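Single chain ahead, written as structure tokens, the form predicted alone.
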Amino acid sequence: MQDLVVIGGGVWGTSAALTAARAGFGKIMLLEKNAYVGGESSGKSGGIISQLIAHPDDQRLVARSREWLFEAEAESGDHSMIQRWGGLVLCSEAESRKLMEVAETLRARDIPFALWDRAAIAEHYPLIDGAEPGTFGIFSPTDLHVNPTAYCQSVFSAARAAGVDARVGVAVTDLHLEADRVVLETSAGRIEAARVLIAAGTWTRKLTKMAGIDIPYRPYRVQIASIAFSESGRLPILSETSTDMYITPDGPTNLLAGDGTQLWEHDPDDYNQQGDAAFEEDIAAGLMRLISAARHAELRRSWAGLCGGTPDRRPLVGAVSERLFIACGDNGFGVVRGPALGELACRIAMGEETAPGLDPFRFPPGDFVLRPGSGGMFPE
């Protein structure tokens, strides 16, 4: 029987197995229903590692995610793991006392920042010609971009040298709990374990119900387009408060820009992951309104992926029964904090922590309304 159970190979999963492993937790076992790992919500993601986040836990857990990404680029030796942009936060004049709030936070944790107005934007990045009137910004020069595949990739194969039995390609068909075990019905067979912690993204809810518990989670639909562009290196991490459009460079000359965001509930065996032509023409739109020069990119391809929302728009971790616990709610910003929540998970399963705040069953399972979020920049 195995100690404990990781179900999801993503920026969670991975870092819980590997946290566990670090701790001499027993038998550890990592499951991964696709061939590889952090091909899912992880992967479709836009990847940006902000400390431009309102909350003080999210802060803490962006610091410590931080410090996780450092260390797998280090000992992975993948130097195009990460590429260190800045980020850029454009806001409207209404928007500015906000702002202003944001870079006190950004002082009192000394974290370097400028602000900017429409002038200094264009000075410091002249592509950015098209802000508006009144526009201010924000610039954090050690906001970040991650791959998070290569992310996952390079903890998978720590977890798997640590002594965990990590697996891909290997989906849990059913799961129920026993008095002194939960038994995991898999691809490979039966699986026994003493706790299961899942951390399966959008799939989480589907997975407690098969052990007969529900949670306040409901999936919904965003969308990103890779695109050609060879000033791409010229530019910073850039968005906009207004609009929720967020544009990062992906290397020199390519850029990745998102939103297209659908605040309705998706099923994750059963939705487009395709993005739309509309979003695609929007998110033209709005590339070339802000930069004037992009009327010369092409659009590479695009795609949709799921975000798992919940009632405040902070993340369900804990546990769901004695035995079972849960790691899931990125709503919208998984990845800047994901290796901080997979380790803090994997340590309340092992018993060593807790996180009332983040207590699961804080609220009632059920439907609730779906709200867009600023990516943790403003309080809620």
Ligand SMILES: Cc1cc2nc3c(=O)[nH]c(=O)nc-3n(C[C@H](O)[C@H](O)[C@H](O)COP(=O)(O)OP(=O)(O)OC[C@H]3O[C@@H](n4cnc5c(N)ncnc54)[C@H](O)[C@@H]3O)c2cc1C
Given for the second form:
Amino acid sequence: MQDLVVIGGGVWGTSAALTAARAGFGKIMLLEKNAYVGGESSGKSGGIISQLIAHPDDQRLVARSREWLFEAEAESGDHSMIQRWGGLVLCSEAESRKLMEVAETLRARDIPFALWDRAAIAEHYPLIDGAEPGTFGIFSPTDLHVNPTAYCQSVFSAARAAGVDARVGVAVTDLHLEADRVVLETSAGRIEAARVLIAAGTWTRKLTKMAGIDIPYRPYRVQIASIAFSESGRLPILSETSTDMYITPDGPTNLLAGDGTQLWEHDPDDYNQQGDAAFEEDIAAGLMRLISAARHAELRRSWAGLCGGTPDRRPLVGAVSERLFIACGDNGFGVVRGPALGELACRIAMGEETAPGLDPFRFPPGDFVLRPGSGGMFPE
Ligand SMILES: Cc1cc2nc3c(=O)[nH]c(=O)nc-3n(C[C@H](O)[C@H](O)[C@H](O)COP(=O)(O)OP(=O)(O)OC[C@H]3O[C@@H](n4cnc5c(N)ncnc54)[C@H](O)[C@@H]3O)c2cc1C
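Could you output the structure for the form predicted together with this ligand, given that the previous block was the form predicted alone?
Entire complex below, previous chain first.
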């Protein structure tokens, strides 16, 4: 019998499995249904690691996640995993006052930042020539862009090296609870475990339902475009509070750009994974509005992935029964906090820690209205 099985090879699950191995928690398994790790929401994401964060808990989670990211980069020797572009949040003067309160917390955390008016934005980044009069920018030079798939691969390898029986191409097809164990039916046969942590992203609710347990969790669709732009290396990671648009360099000649959140429930096994034509038009228009040189840019492709919504847009991390634990509810911010949330979920599953504020049952299980907002990640 396994001491702990972690289901899901995304950012959260791989980090959880490595945490258990490092703690010496006995026999540990990691199961990923795809033939590779980091291929679902993690691999589809923008990979933006911003530090301009309002919620004190999230500030700690992001700081811890950055330690995981840097360690994975160092251990893998993959120096393309993390790109250090710095982040620039564009906002109106009214919003800048609110954002400055958060920026002050950067000072308290020894994170460098600068407040720029429109002229200073143009001076530092001449390509950003379309900001509205009255636009302010908060620049955080140590913000990052990460390749989440590379991160998952690195952590997966480290978990294997640390003794985790980590398997790809093994899908959990059924799950039930017995008095002294959790029984998993998988595509590779029956597996029994003393404890199971479900870190299966937007499939998590489907898996808990197999055990007869419902959770307050609904997946929603988010779109992103990959754009060839020869000057992307002269841009920071950009986000605009008035439109929720974000743009990040992804290498020196490519950008990722997104918004297009569709706040209604989608089935992770049956949704349109291509970007919509309307999204592509909107994102191209938004990009060219801010950066006129982007008229020479070329759309490579666009795609859609799912994020996990919760009633308060905060994660669900903890026990749903004595032996079954979950870690989900990224609400769109699951790479930036994922390593630390995977670690936390694992510590809870090992009985080492509690996180009452993230208790999965702080809301009644079942459906709820998906609402916009960052759940306190950013000032609202
Ligand atoms: C377009 C887009 C842009 C985003 N941009 C950002 C961003 O810039 N910054 C940020 O912080 N976040 C971003 N996010 C959110 C982020 O991608 C997610 O929060 C994060 O990847 C969640 O990681 P995860 O490990 O929980 O889920 P996943 O990466 O989805 O991993 C779950 C894994 O579980 C596996 N699995 C599921 N069911 C089973 C089963 N039955 N058996 C075995 N394995 C199973 C899946 O195959 C999958 O690999 C974005 C999301 C999208 C869609």
